[in-house]
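The chain that follows stands alone, in the form predicted on its own, written as structure tokens.
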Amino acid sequence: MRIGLYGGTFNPIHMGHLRAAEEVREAMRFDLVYFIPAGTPPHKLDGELAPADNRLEMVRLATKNNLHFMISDFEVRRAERSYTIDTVRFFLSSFRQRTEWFLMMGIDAFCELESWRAADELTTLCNFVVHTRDYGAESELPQNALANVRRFGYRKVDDHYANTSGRELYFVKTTYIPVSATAIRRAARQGKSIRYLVPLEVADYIARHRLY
């Protein structure tokens, strides 16, 4: 199987997340992407990260019609920080299956990369996609990104990247929809509709529960 993993704080999860999520899953042939909402995420202590309980609903919510998308509540059920070599780990030792892995971010998470975790590890346990709508050759990539690149080893292989380890690198050109999860936050609480910029269930449950 080929599973991608896709994490975030999804706060709330919207629909550039999605059609990413998905025009990635269609370009690497994924058989699965997860869903992972980040509980309490190093990164992001802001007084707007709504519960992690209801951000969870809000990815099941948006998902349900996928037949190729999954959620797991395996950060959020976690008592500590959530961090994605701990998460990484856990599923590399859940599948009994032969799994190929893939770790799914945006250009700006990549570019963070060397500050996270055990990142030198993370890069030697799972392949990396990064979808990011700018990306057209290699000369069009941020410098913080090409770092990085070089950073944790990877030479150019074909239409790709390839570590030491043998793991993965891939770029994924994906549509751009100018939706933020922040002006969403925003939106709502001027009392302004979110409606498809959200799928309609998820606008209709941070209204119930007043998240935002």
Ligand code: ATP
Given for the second form:
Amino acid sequence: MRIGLYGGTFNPIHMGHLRAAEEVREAMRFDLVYFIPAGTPPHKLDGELAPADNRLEMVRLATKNNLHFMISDFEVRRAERSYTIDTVRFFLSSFRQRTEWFLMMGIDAFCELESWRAADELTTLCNFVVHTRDYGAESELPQNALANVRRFGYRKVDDHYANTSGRELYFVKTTYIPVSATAIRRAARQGKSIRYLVPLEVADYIARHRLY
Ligand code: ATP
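Let me have the form predicted together with adenosine-5'-triphosphate (ATP) next, following on from the form predicted on its own.
Complete assembly follows, chain above in first position.
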């Protein structure tokens, strides 16, 4: 099995997340992609970050018609703050079947990898797939991304990178849909339409629960 792990606040999940996940899944021949909404730290329960259960439900609604898309409530159910390293350890230890694991993220997230907890260990535990709109050659990567490629010891191997532990790093060019969760929340707050920026069921859910 080849499985992608896609974490985010998903506040709310939108077409940009979904299209990127679908294109990465196809390009990487993943059997499954797990969407893993982040938990809600107690001090962040304000109007901006919708409650975790609502964000989880929106991810469920958005992914229910894709047989390859799964959801995980692992981070949402934990009382303490979840770091990606905890989530990856959990997945690695809970699957019996031989599985190749890939952590999925946008290029902006990869550029900040240095600040992640136990980032060095993370790059030795699982593979990374970074989606970006402009990737064709190394020269098209942002400086911060290139710096992290070197910082974490990745070397170029054919169409991807690998580090000394044998874990791989892929950059996958995906169609960029320029929608942002921040702009969607703002529109919802102002009573404007958010249809076609998010799946219809998600737009209805936000309206019904007056989430933002
Ligand atoms: P916010 O506006 O609330 O900061 P966000 O979408 O940037 O929202 P997350 O939900 O945490 O925040 O993002 C999860 C992942 O989705 C990240 O890896 C990010 O790079 C990626 N992402 C964000 N926007 C898009 C988009 N329009 N297209 C593809 N990927 C995206």
